[in-house]
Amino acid sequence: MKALELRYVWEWPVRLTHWFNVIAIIVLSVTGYYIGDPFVSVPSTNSYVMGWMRFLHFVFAYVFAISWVVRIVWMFFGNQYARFPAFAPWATREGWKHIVGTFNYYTFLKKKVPYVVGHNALAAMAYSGVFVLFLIQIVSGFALYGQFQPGSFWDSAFGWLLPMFGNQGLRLTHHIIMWLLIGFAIHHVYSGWLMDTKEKNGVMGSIFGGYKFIDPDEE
């Protein structure tokens, strides 16, 4: 039986921001949906349910924004699996081979997925798009937040978006992206499980401990 190498792939900032994002997206989705369409009946306004929902939404909006900034910064200082080039496989010829090979595997045209230690090519490109959606969600959310405090930092930073896209336009964008991220999260868990089953390299466990089982001969 071939000996595998245990390698530290996902550094602690990557894992920490991943789990902060998971918690933040869950809380923001539940509270955000409630803010837009209250689904809890209360006997009186003294229950302050909407107030708590808004408070939690704003707190975790900051958590989400800080987590995003930390992850982007780590793209400059992290290891090779966390840096910007890892998320732009289309920029190299080798990257394109992995893109095509991974696409062929996902569409059942090939039985074997191209070997990678970090993210596969299509996953990396998808995560790049998700980072952009995160940014749009953060900016649109704080623009809506700032309109209730004219002259505040958030109003000054993003208030110009309101006359450009309108209040309802930003709200609709914010709402649609929420559902896109929920859909992505479902697929993310499924694809992680699939790769863990097929590659048998500890993909699912690696997001907790950071280590994966690597075949040096395949690199």
Second form
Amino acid sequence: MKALELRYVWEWPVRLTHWFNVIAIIVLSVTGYYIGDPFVSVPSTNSYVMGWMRFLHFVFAYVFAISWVVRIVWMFFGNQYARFPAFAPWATREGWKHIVGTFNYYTFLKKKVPYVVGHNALAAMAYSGVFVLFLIQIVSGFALYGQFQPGSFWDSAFGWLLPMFGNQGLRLTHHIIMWLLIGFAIHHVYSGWLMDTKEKNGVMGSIFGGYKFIDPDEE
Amino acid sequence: MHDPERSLQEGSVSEEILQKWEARGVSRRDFLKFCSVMTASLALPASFMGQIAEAIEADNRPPVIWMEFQGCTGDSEAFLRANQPTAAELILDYLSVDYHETIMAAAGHQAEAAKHKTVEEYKGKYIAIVEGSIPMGAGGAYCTIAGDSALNIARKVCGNAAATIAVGSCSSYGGIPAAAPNPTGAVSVSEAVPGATVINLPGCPLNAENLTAAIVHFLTFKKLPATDQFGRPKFAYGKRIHDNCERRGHFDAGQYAEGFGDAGHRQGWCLYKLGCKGPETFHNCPTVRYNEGTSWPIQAGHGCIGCSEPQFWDTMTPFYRRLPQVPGFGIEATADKLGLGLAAATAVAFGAHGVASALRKGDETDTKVKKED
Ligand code: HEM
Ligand code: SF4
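Having seen the form predicted alone, can you show the form predicted together with ligand HEM?
Time for the whole complex; same chain goes first.
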């Protein structure tokens, strides 16, 4: 039996974009919720509450969009755990075994989680879905944003979506996806904790430092 | 005292024209005012005033045929609302309106004959104005005038016009008759007569100021003004209501009326939470206002309902809520109620899963020591 080895799994662009996403999503959700339902009404016209909320929303919108693009670009240049195939376990036979195995573990049908170094199969598929939600959120957001100036860059880039889905339809989509992302975040933190305690591979720490404990026997 | 603005205006409009209008009972002041309002509405530099004054003075007045199909006559009302000589009336006097069901003196065969005559004599030269949508259902039987269907009339009259102006949301986009389930198969003029040169002036009703400006543009430049993706002239629909709204300060501050007649509403706070669709609607209501600049919905205390946007009756409802209902979840489901439910359900489900997992033993990966290197 070989001892555990420490391996560098999540390279710095992966970790950096991850934490930018976390901060951006928190800020965008709080400010976005306020934009959708301004629950605080201020007594004085001297304040600028909605103004700041929207300002923050748009600043972090850029942060989030850039982070998304960087992460997608890194899918071409990163290590095997960061590239496209890592997010499509359904494309290989081996991957399918992991999908079924992980599913059985989550539903308490099996006691063992299939061994993986990178993402587990179900998580990887969830992330591909989340990447798509991110994209829809960014595109619908910039389409709405462009309206302040017809003919502006963002209006020309995404304004055509407005007649297609309707202005209100896009807003509703943008609003609902926030809730889907909040649901995802709850699941994501929980699963991280679960796998950290069960697999004992330091997955929670790995997103900070990049290293995971790998068992060479299992690989 | 020397007033530079005044001399600029008078200087650019020739004395001859001013005298002609004076002879007709329109004072120079009123005429200059009209020309400068038009120049401003069309977002043209003041130097165009003279050109505009000349264009509406030329002697070849284009005849106008005003047709009404599935509409409520609101646009005619909006155009005729004036109780004093105004900009719009100047234009009305100046144009020769050969056919307008609501205001013409002629009736029956006589009226139809006048219309046919204009179409024949001024083929390709007259202006067609359409109010109301055109029903395509039941072979056009839902709306007939003098035994002919609205569709046939529109094809003939708009098809032979120099330009067609669709006034109001019904002729521009189908409007209320076209709202789901659209029982008559109502469509807009540009859908009914695809070959026609159409400009849309939506609004429920349209703003007469914009109709006057569009006509003046056509007379001055011999072509219709530049339009946006929905066929609306940019000079009138190029800016969002929300971005020019007088309540915008309250929006940015965070001051919202929560109900009609509450303290915030009485103080003129933003109507966002009462479902205002100003952030979704492009129209010049805040700057031009209705009825000679008297007022407009948001000034009067009612949120915008987005009436100048395509299919507003279907897409902007519910009028008193910000967002539409989530489809498939019944009447009372708002996105936030569903979302909160979803987040709570996820938390509960994973919480339960967590408890079960914590109690479950023997599924851990065996503990090994870290390799010392
Ligand atoms: C995780 C990402 C994001 C979340 C959770 C989020 C959330 C929200 C929410 C809940 C609303 C209110 C919608 C409504 O009820 O009408 C909103 C509005 C908006 N969001 Fe986002 N958003 C995100 C990303 C973006 C991005 C990337 C942009 C791009 C510019 C953007 C631009 C906008 C705009 C323009 C509005 C409407 C603002 C207004 O009408 O004043 N959002 N957002
Ligand atoms: S009243 Fe309507 S258009 Fe005016 S600032 Fe408020 S939301 Fe915008």
